[in-house]
Amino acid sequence: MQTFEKDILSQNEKSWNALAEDFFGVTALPILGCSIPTEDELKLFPDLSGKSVFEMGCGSGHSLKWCAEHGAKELFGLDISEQQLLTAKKLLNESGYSCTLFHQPMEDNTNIPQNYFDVVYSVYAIGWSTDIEKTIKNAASYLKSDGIYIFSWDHPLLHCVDLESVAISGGNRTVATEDRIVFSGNYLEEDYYTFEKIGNPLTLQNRKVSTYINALADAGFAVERVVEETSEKVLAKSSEFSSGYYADFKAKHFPLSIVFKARKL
């Protein structure tokens, strides 16, 4: 792994540290990403029952606790935040659920259990990954044969397309305003960039829908589906102009969130 990488990993991990508390229980099992359809109504996961899983960036462990809630026999699961892997355990612990975690990146396969699982997920968090490719494989390893892969993310456009409102100007006055899609950022170019959440800087890359199919079948994985959709629920209801990053009026244009099922051959 290169410095740069190791320098980013190093500093999402302090900031996930200092944000555990702020994200608990956020965007966990049934939902998967943000203003598509739920679990509940997609259906990706199979029957759990007696099933062995194990979640790469499990956080606060809100979705390892709907795993056991739906018959999974054994929990594991990883995260890069120790402090997020001591409020997963703590909450599992107390809704009488065992657990095995480890306090690792999504990139570092030491210690877990190879050609073991029957399902391995990540409910938005391999977007935190900074080997995507290495990643992928190392969830292939985790699964046995014909084992299901499931993970969700922001949506690739969603960091390359905003809505502005332009006024339209009519002799010396403003007549009208016009709602746009534009392309605020550069789809084709995987960049690394930086922001910041409650004064805490994180840094992700961005990456084509391609790059994330090409993984998967580098890695000897079918896609059995690939979700871009927006719920019905946010799609029947009124919402005002606004290009706040996850608003609800981006969602009746285009998708926010992208989830991938695949399968191991």
Ligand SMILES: C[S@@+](CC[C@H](N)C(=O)[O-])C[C@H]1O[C@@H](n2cnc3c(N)ncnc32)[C@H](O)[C@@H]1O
The other form holds:
Amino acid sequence: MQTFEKDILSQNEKSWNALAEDFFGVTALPILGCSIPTEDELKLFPDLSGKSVFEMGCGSGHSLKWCAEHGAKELFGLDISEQQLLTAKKLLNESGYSCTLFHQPMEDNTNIPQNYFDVVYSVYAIGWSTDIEKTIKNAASYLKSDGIYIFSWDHPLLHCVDLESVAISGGNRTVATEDRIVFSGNYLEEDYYTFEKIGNPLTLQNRKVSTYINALADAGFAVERVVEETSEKVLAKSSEFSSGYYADFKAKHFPLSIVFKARKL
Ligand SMILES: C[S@@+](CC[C@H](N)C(=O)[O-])C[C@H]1O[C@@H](n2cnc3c(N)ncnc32)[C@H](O)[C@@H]1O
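Form predicted in complex with this ligand, following the form predicted alone:
Entire complex below, previous chain first.
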């Protein structure tokens, strides 16, 4: 791993340690993303009864708990943040479930069982990887043949657009305003960018849909499903303008999150 990527991981690790409390159970199954149908509706996961599951970027452990409640026999998780892992261990133990947790980045496959799991998944974590090809190859190596890999993240279009309220003039006065989504970014650019969450710097890359699909193909997966949908609930809301990065107004025009389901060949 290059020093640049190491520095990003170390900065993100510190920030996720500081953010752990604010992200307690925030993005966890059955939720797979923002304003998209839930796993209860999508039914992407196979029957988990007696299955071994592994979450890459397990955060506070709420998704692992959901897997246990759906019959999973063995719970494994990995996260870069020790603080998140402490929270996950506490949550799972207090719920009566045992788990095996690894404190390491998803780019690193040290000590993780190979050809072992029925299901490997990530709920809103894969985007933090500094090496998507390696991370997806790691996922493939953990799965048994025919095993299922599911991951969700921001839809790449989300990073490319902004909201704008434009004044419509009639004569010499404004008669109305029109709310628009403007394409202000560059879909082709996969460079790193840094932003702040509650004062903590985080760095990641926006990736094209094809980057994920090609990485899956190169790692020996067959893609079974790609979900690009907005939930019925959000679509049925009044079409009032709403602001914010994950605004409903945007969700009515394109999916804010994307989910991939693949099978190891
Ligand atoms: C939005 S949270 C995921 C929440 C999780 N799905 C749950 O059920 O609680 C994203 C997680 O990714 C972790 N993360 C960030 N970069 C990572 C990396 N390179 N490798 C592993 N985990 C990482 C963060 O520490 C954080 O816990």
